[in-house]
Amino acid sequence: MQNDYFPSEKVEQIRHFLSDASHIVILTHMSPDGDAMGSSLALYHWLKSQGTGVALIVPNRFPSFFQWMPGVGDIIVYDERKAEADALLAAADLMLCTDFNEPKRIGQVADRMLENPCPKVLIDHHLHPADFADVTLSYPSSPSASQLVYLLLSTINYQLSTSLHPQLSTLNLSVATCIYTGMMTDTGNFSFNSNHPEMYEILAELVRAGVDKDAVYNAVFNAYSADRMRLVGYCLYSKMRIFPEHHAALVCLSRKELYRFRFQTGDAEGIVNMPLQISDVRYSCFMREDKLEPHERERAGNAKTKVKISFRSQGDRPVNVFAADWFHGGGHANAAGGEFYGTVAEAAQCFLDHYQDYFRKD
């Protein structure tokens, strides 16, 4: 991925648009990952080394094994400080939104974001992005929006350059850690969705600026309590089913066993790459059941429950499409999401009554 990604007059929009802003709000996608925090915290770090009045805002909590990262303590809450983040919100002069397509997947934040008229920017690397922001930097075939941040930022400090990527020097420590972790997180620890070159170049710079991708690791995904491990054993143990002749699995979890496991936030991450460690497993699909928001329930219908879906696939056996089909989501080829307005044993009924059209048998 080289800058000319970034065409020259959508580089000074945002220069300009930041150069006239005073009070900037970062936001990302609900249930925030490891991009969606690396992304926007990275971007914060960076306005305010740049000594920019900016606010990061989360539409609801994130995993606690993200509570390390720096900066994370100044993060606003939606669902926590909603009066605060509405005034800011209000007040704001320019948006900038990572790691998201369109405006649902920031819940409740949405209407406030949409309400106000100033210029928003989008940083993203999902398909199909909605056309609300002035400025959108939206590139599928990027593994993950902190590596857009880290372009477009290495493009801002140094005006357009030939090179392929500039040096990190004027940016601080915070940021590369940030970006990092960003990176790490969307392609499974460089996984998947990795075999990109010009990825590794950048992530030599990250650590040339001091970023220890050992302790980031170990901070991320030596983290977990033990109540998360029983439940990947329950997961694995008693929940997964293989459907040999597709070379797919699934595992699906009700609200009832994940009280059982006293699940917080995050503890379903990385379920769903676990069967593709199968030798003859190629796609992975994992869905739990989730409580509906308040915005949602106008959309849901009749439902009392949702259900959160997570596709992950191997080589060219695409997971998007389907998501995108029966499951009002998509994403990238291999990794992809939705979410279905119902029961898990409803959305289950719908994964077997449609996969066979989907996934391959060789």
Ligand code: 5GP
Second form
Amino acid sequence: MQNDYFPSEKVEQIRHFLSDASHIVILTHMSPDGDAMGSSLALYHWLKSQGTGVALIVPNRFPSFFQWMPGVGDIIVYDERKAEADALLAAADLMLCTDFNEPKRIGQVADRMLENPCPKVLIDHHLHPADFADVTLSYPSSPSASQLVYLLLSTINYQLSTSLHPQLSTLNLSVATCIYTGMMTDTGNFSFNSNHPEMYEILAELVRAGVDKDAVYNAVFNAYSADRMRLVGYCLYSKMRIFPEHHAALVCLSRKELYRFRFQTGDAEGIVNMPLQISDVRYSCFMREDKLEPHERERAGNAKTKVKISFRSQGDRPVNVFAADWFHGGGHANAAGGEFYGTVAEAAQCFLDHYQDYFRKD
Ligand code: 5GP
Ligand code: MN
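What would you give as the form predicted in complex with the named molecule, now that the form predicted alone is on the page?
Below is the entire complex, every chain and molecule, led by the chain shown above.
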């Protein structure tokens, strides 16, 4: 693949950091999605294959449909193993950050990351990266952070191609499978953000390296529980509100409703996309009430609950500005999110009070 994708001085600096480091920590964003998992695990497998000491820390639990991914057993979930993670963060001599643009997106891990003055490298595709890393590879035009990891690894002379490495090792296949997973999930199985010819050249390389793309699809998208399927049915049948004039849909779930369907991490994944299957719906919003973590109490004021909000849209209809203006959030033009401190009914009212200022009628 291309070797001139990133400025050579940045690649040189990363190479230099890597050769000096022996206690590397990889970090990725809260509520990890397939791209967070894929980009961070790919780096993890690659560094292990080089014999480098490396740990991967994620802020909180990842959904069960990523449990099959190679290396997940080595992941340290910060929420569950704080002391061990804090020790690794304090001892790190290099941190590699993937798929997030500002420290806030790694929750409580942010302070521990910033306290350690070691070099940091950011590999990301969100808009407006905060200035916290020594080398920032920020490419919002890239469909996934995993694709950037592929380009970086191939730039530092790593070849996945079987023709160059006839004895393909398991580690190489692990790197390729993790990268594929991130590229697949962040493009909705190549159904949005997916008109990049070079992406298909990379995909061909990954399949050539042995990735079983059909198996990856099956493991990620056909792995839900019966409870989750019933929750989806409930959302669409009983909870979906449509605002025809603005081509918008809204689905809100309270804590009580989530409890009724035995909600598990990851069960809400994909629900926000569903109303867009309706021909006239071009904006979709999904809200889910969540419990407040102790470290969020100060930020939340008097509120006892927070609401996690997801936005999706089609074409030239940005939703990230609405997310930033009213829900402490942001993201991409067509896929954004944020939070609201209060009940889901209050969050829905905030949406109802303001969506007309942000959503087009045509
Ligand atoms: P999701 O709806 O899948 O949780 O998030 C979609 C996108 O919205 C993410 O890739 C991220 O860019 C953005 N996003 C989600 N939640 C937040 C948030 O709380 N703050 C910010 N700044 N962006 C968010
Ligand atoms: Mn991503």
